[in-house]
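The data below hold one chain only, encoded as structure tokens and taken in the form predicted on its own.
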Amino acid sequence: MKVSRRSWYLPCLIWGLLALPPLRHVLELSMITHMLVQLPLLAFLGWWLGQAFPEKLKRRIAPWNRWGISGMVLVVATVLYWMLPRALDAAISEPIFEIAKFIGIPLFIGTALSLSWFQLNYIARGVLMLEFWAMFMRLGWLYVVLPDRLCANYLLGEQRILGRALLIIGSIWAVIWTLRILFGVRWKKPKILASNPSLSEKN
């Protein structure tokens, strides 16, 4: 299937806008928007870019990412790093870490997830979703209960608000997942989030 060049240009354009100082500084001004807006946006753009990869490139990558294992190891390691408060501090204080964030999160989380997720079997997907949910809840709880701030660049109040937001998101995620498992409730995915048919058929 031939991929339109527009499907490459648009995520790259949005990525460039996010990297420009005005918008970047606005999103990094608050711990909440930094972790819950900027980082997910960068990951989503990487996912979008991975969906736009031509089939020829995907076939070249496939031998290095059998069953999606290599890609998911990369995703998990990158997520674990950028969920650390010190990583957020470093991205604000050190330009090299800011560059690493803008390159690493789209490629090592978004694109790797896009190329790997639908190659995993359903059990592996369930285990990973459960672990990501548990990580959200653990981190949210820590942000709420710890008496000291973990990020030097952000206030304790922001940290606690972020913690509550993570707990709320984790709770909503749990409810949706429960409805899906118990009652088969499903929400239609946007086209851009739809699975790659060629990969899904392999499962």
Contents of the next structure:
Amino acid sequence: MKVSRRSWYLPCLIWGLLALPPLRHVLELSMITHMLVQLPLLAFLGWWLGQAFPEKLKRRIAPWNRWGISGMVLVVATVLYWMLPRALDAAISEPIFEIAKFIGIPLFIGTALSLSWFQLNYIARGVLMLEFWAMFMRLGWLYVVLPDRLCANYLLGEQRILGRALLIIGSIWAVIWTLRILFGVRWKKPKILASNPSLSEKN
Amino acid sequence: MRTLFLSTLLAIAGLTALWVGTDGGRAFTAETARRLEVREHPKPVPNWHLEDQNAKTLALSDWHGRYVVVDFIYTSCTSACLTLSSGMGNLQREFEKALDKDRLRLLSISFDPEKDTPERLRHHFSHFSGEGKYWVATRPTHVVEKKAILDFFKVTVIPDGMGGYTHTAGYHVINPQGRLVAIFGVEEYSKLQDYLTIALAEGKSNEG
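One more: the block was the form predicted on its own; return the form predicted together with its partner chain.
Full complex below, order starting with the chain above.
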């Protein structure tokens, strides 16, 4: 399969735009855009990039990432680290952490997810999704009720708004999920796997 | 086999990163990290020059040999600084003896030097019965110096969107050797009292 040049070129371009000071500063100005726009966007770009990986490279990675386990370990560890309020603060005040964020989140969360998620056992997938959802709700609740600021760089009011936003997103997610289960809608098999039987056979 | 090897390796690396990133599970926020760091690695405070409420210049090194409690304020503040300042006012009463004997000093530094002129600092003092003798309110005289001071103490100041600021609030203790040795949050006022009582008593016994 020929990978078009555009497919890896675009995410890198957007990544570059995000890393440039104007957009970076605007998104980091508020805790809400930092956590709910910039970080997810970075992870998404990594996912996109992962989809554009050449088959050769994917095949070389596959034996190191059977059932997507290695990739998910990387994803979980990276997510846990970037949930530390301290890490978020450091990303703003220390350039090294900012660089670590811009490289770590796309590659260790986004790309690792795209190379691993659909190889993952469906029970593991369900557990991870449930846990991720619970994390949203827990954090949301924590941010709403906590009397202290967690990040030195953000206001308490913003922390509360973020908390409510997380709870709302989590609730919407739960409703969609419930509907899906009730009406029996199943996950679609992604294109990369469908077009690449050598990968899916290893499941 | 390769997957097992790689995922174990990644898990170890991830846990190490989390362990190091939280100072061994002790500091999840930048504020706790700041307090912990000072406790474990006291660092010498550079000799800055500040302008006090009487428009006199004061060098921090003038206060060597004394304990100094530092807080950061701005006079138009309506929240944290009021708590901080009334705490300083309490210290002024409770540690009167130590202050009199020239063993303790209280220092408020304004991070809003453009607005906080010596007059305003004096006015601010009058609300907290600060007599200005042992408790000195100051402002940095230069923008560069202000930044250096805030960076050194790792005090973050952000606009609160209503014309004021939200900032790291706490009491910073400098020991007689001129090192920053402890930071107490506003909520840790009683810990600060205990700390000072012990520290001042120890100093006394050392003097014989």
